[in-house]
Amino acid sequence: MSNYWAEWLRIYDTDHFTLSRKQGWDRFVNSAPREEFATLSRTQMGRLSKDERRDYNEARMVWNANLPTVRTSQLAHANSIIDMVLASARRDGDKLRGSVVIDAEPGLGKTTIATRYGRAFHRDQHRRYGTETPEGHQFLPVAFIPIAAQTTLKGLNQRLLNFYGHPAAKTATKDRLAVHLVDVVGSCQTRLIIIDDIHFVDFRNRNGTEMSNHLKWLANELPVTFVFAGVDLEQKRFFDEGLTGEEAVLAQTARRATRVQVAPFSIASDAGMTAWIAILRAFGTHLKLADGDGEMLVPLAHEIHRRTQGRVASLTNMLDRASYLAIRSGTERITDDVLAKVRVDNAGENGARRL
C-alpha cells in the first residue's frame, strides 16, 4: 500500500514562490488550498510504519506552519477602507484616482492585509473578465511589489518591470524605462498595484524626494489604484514628501493618500479579550495534534498574549514552534510546559521581559 502522507508531501509540500514575479504571484492567487487530512489518534499513529510516521509528522509541520489567515477586526477594518477607495478606481481615465497606505508597527501583518486583499481583487477581476484583454494580452489585473534598502527610482521602474517579466527591465535607460513601464501596465489592464516596504525609502533626502515625486507621476499616468505598506511612515515623513514646517502643506500626497492603521490585539476590555480567544481557537482548530482541539489554547490565552504583546507575527510564530516541540516530545498538546520551551522573535522575547 503506498505511503499517502509521502504523497501528500509530494503535492502539498511547502510552496516555494516569490510574489514579486507575476509567475509567483499568479500561483499565489490560483493554488488550490491544501488538502487537509485527518488527525490521528496516538493509536492510529502506532500503527505507522517507521517512514510513515515520520512522513505524517513532517505533513502536519508544513500543515501547521501555514495558519490560515483569520477575518480579525484590523483585516476587516483595513478591507472596509481599501474597499472605499477603491470606489475611486470606477472613475473616467482623467480623474485621479487616490491611494492606500497601510502604516504600522512591525509584526502587525501589514503585508498580509495587502496580499491577501490583492488576491481576492484578482480573482474577482478574472472572474468578470476572464485572463486575456481584449487586445489578446496577459490580464494581469494586481501587480506586487517588494522594495529593498536604498532602492533608487531606476530601480523601483525595474522591480515592476521585473515583475511583468519585460525584457528591457536590465536594459532600458531610467527614461526608457518609465515609458516600458506605462506600456506594459496599460497592455496587462493592472488595476492594483501593491508596494509593500516603502518603508525602505527615506523621503528626507534627494533620493526620497525623487521617489515621492515619481509615485505621484505614475499616480497620475497609470489608470491603477497604489496600495503602499510600511513601518510607521507618518514618522519617516511619507505623507509630507519628506517636506517640514509650513511647506509640509503644500504635499499633495496628504491629500491623495488615506492612512490606515493597524493596531496588535489588546485584552485590556472584554472585546478585546473575546477578539483574543477568537483567533486562538481558529488556529488551535487548524493544528494537527493528537491531543490537541480547539479550546488547547484558551487557557493560555494571557500568557501567549504576554509572550507575543498581540501581534500576529510572533503568534504564528510561537504557535508554529510549540506545534514542532508538541510533536517531537511526544506531548501532542500546547501546554503551560511547551510555552515555557518555545523561543520567539527577538522583540517578542523583550517585549515579554518587559511585562
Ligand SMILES: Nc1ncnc2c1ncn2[C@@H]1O[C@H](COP(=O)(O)OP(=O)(O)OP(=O)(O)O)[C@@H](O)[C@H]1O
The other form holds:
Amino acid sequence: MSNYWAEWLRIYDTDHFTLSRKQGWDRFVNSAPREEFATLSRTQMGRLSKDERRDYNEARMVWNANLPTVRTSQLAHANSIIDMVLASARRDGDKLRGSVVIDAEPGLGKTTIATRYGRAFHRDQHRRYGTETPEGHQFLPVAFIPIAAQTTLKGLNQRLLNFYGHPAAKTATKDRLAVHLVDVVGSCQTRLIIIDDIHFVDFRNRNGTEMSNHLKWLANELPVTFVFAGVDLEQKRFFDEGLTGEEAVLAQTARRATRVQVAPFSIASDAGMTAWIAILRAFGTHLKLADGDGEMLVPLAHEIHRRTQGRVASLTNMLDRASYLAIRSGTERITDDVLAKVRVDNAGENGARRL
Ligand SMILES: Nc1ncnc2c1ncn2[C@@H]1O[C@H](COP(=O)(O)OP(=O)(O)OP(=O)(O)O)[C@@H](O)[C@H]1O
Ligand SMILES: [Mg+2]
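Alternative state: the form predicted together with this ligand, after the form predicted on its own:
Below is the entire complex, every chain and molecule, led by the chain shown above.
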C-alpha cells in the first residue's frame, strides 16, 4: 500500500477555478465530483507508516474542507424562483425578460445558489442543443462575472468581454465595448448572465445611476435573463435605482426584477430545527473521521447554531476546523470539547457572545 496516498494527493490537489473566464467556468461546469476513498478505521490507520499516515491525513483534510452542496430549503426556494423567471425567458427576442436578484446578508449562500444554478442550466442546455451554435460558434449558455469594488460601467463591460476572452476587452472605447458585448453574447447565444457581488456598485451616486441605466439597456438589447447577487441590495437602492421619495415609484428595475431573499437557519420552530439537523447530518456523513458518522453533529445542534447563528458560511468554516482538530488531536470525532477549541469567523464569534 506504500505510496498509495501520495498517488492520491497528486490528483487530489485543491482545484483552482477562475469562474470569471469561460475556460474556468467550463471546468467548473464539467468537473466530476471528487472521487471518494475509503475512511480508515483506527486499526487500519495504525498499520500505516508515518509518511502514509501524513499523506492520508492530508488527503482527508482536502476532502473535509470541501463539503458537498446541500439542497437546503433556501437553495430549493431560490431555484424555484429562478426557474419561474426563466419560464418567461421563453418570450420572443423582442420582448423584455425579467431578472432575478438574490439579496441577502453576507455568508448565506448567494454565490453558491447562483453558480450551482448556472452550472445545472449550462449542462442542461449543452445536453439539449450541443456545444456549438447552428452558426458554428461556441455555445455558452451561461456567463458569470463577479464585480469588484469601484467597478465602473466600462469596467463591467470589460469584465463581461473578458469572460468571453474577447480581444477588444482591453483596447476598445466605452461605446465600442457595448457593441462588442451585444455581438459576442448574440453569437455565443448566452441565455443567462450571472453578476455576483453587485453591491460593489453604489446606486445612490452618478456612477450607480449610469450603471443602472446600462443594465436596463443590456436587458433590452440582449435576449438574456440576468441574475444578480449581492449584499443588502434593497437598502443600497438597487431596485429603485437610487431614486428617492415619489421618484422611486418610477424606477423600472423594481418592476422587472424579482427579489430572492436567503435566510439563515432558524431553530425556533420544529420545521427549522429539522432543516438544521438535516444539513448537520449531511455534513457529518461527509467528514472522514475514524469515529465520526452522520449522527455525530446531531447532539451538538444547539451549540453549533449558537456559535454560527445558523449561517452556512460560518458553519462550513467551523466544520473544516473542527475536523482538522479532531484529526490532529486524535479524537477522530467532533465532540463538545473539539467545538470548544474551534474559533470561527469574527462575525460568528461576536454573534455567539451576544447570545
Ligand atoms: N447549500 C449549501 N450547501 C453546502 N454549503 C453551502 C451551501 N450554501 C453555501 N455553502 C457554503 O457556505 C459558504 C458561503 O457560501 P457563499 O459564498 O455562497 O455565500 P455568499 O452569500 O455568496 O457569501 P458572501 O456574502 O461572502 O459573498 C461557502 O463555503 C459555501 O460552500
Ligand atoms: Mg458571494
